[in-house]
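What follows is a single chain, given as structure tokens, in the form predicted on its own.
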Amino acid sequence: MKTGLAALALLLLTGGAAPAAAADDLLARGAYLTAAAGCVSCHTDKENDGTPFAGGHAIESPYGIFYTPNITPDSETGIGGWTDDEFLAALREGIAPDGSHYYPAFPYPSYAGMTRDDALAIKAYLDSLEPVRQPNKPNELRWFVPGRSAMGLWKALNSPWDYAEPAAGLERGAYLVRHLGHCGECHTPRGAGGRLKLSQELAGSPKTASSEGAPAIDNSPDGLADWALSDIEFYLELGMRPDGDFSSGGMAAVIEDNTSQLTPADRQAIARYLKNLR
């Protein structure tokens, strides 16, 4: 009651404008945050002309089949009524807001390490969109996949966030790739457990029959060696590589719904950091 009080006191003061300018603001800022997170991509069911950001798209894996939920401001089906501490859990900790753990298909290792400032601009963003009323899809997981209840375990034994400090200079690209975009989760191998091999960041990750795998994008000859700056940028931007080919699969949805929404600045930030990386 008292913040209601004086957010009115200030809109009273101020004419509306400021705090009107203000929450604009946020609301952008968050729109491209969500954007630079991949949120819509997976949050989508597109392969059935699903709502943005009602869920149910599957996420095929060694593990089974699971389905993202829904995460418009609806109140029932939805994270609506979520405060920003639970919000914060989930995204960072990978813990709903009822305590149990999340599956890290999720990929909360990596967004871990996102600002809180960044968090909560996202959060503002969906709180934003028009709620939609669709029950989440259980998961079809295979007979060995323990419940989340395990997961606790998991993080203790396969905390994947420990990165390294990216060189100088390179903080912004590393921010985007790492943390925002989570780039590693598809494109950094694993080891047993699902553990991310983070001593072999983004040089690829096998084909498998539950999964289309993810090509090297780092600086090695398997990689983006023979990358120019400029290559790597277009292909952020609109999806072709240096020899005239278009990205497909789940890289085009990424390009779509993610890289191609970012600044130039921003691209040429993730360019410059892949092509540090040895």
Given for the second form:
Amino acid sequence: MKTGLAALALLLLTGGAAPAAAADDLLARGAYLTAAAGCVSCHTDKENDGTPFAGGHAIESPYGIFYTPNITPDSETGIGGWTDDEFLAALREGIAPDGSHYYPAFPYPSYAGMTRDDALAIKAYLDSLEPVRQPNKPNELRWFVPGRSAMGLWKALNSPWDYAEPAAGLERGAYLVRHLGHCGECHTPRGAGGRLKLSQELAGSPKTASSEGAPAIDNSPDGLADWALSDIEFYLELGMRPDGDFSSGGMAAVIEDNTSQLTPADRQAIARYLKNLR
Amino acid sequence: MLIRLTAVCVALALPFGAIAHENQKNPEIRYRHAIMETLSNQFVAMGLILQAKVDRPDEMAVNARALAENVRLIAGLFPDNSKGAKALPLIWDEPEKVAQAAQRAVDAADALVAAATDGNRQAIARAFKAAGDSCKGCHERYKEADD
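Could the form predicted together with the partner chain be given as well, to go with the form predicted on its own?
What follows is the whole complex; the chain from before opens it.
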């Protein structure tokens, strides 16, 4: 009887607050996952002091310049009013609400492995932001780049990335690296058509005239073989390499907006996964 | 034919080798590199403390103060007779911007001293990163990228 009363009292005390607490939890989880997925790095025009998530950041690539879109919940220029299914299709399949295909400059082949719950937590967080009315800029692509309609064929041939199962105990690190963090989009070499060479996961991509390239971050001698787990964790937290040099370029933004925001346990999971590659 | 090709290669390579050697002999450039190396080592030392790889928490502030002293030298490390090595010509083309960037590094180092004196790990880590980023911000604009 005493137990029953206590339970009733607890229910009365928390009954009104529980949904609000759950919503807060969802937003907090969404904010964390949004950081882990690195959304703000690409969807913010930092060069021109743009509002976070309002888009306009120029991604220079061998295919031309892609301008990232506004993902604040503005109903005309952003993603306001999108249903859960529309958001999931965009994030994991690269399909816009009007049915058109996105270019894979948006890393949906990596995000394809994101769980539905995590993706919808990100949506809940983005929906909670202040809407920003800012029209998207058209891309400036090179003459040989086909229109978005051709991306359907590209996806059929290439996407999503077909990763092997991670080793036991490394699942969380694999999820963070491969899907949320989409590290392979820069650090894995690509073959014909831009498909990632998954047999060389995170083995680095070469610097070219139109790309700054990215170093190997697997456990090879060219990569992180000489780094201790703690060196990697520290780098992901504060951006300093073991030799005292600091991260630069795109990776500095990744550390600022993404990996420094993660829990120590998640940084450790990433480090363990990377050290296990090769 | 092979000998001729080798001779051409040697002739092409010589000027670059000679320039690199000349840079190494220039005392101003050597001094700049020594100071930069000192700054880098100061970061390594503080990094080891922050990671608790060495149990010397009281020496964080000592290192931060040393960094703050040395970082004040940066503004004077680029006299006209020190052009070359990995320093890009832009440094001498926009001295005011360089001075502002050097001052940002000084401010960041001073903030690190304050945080290190206070002793809160989270605040130190934030200030440490900001100080490192202030260095990297300059390197991105004014230093030739490493291979």
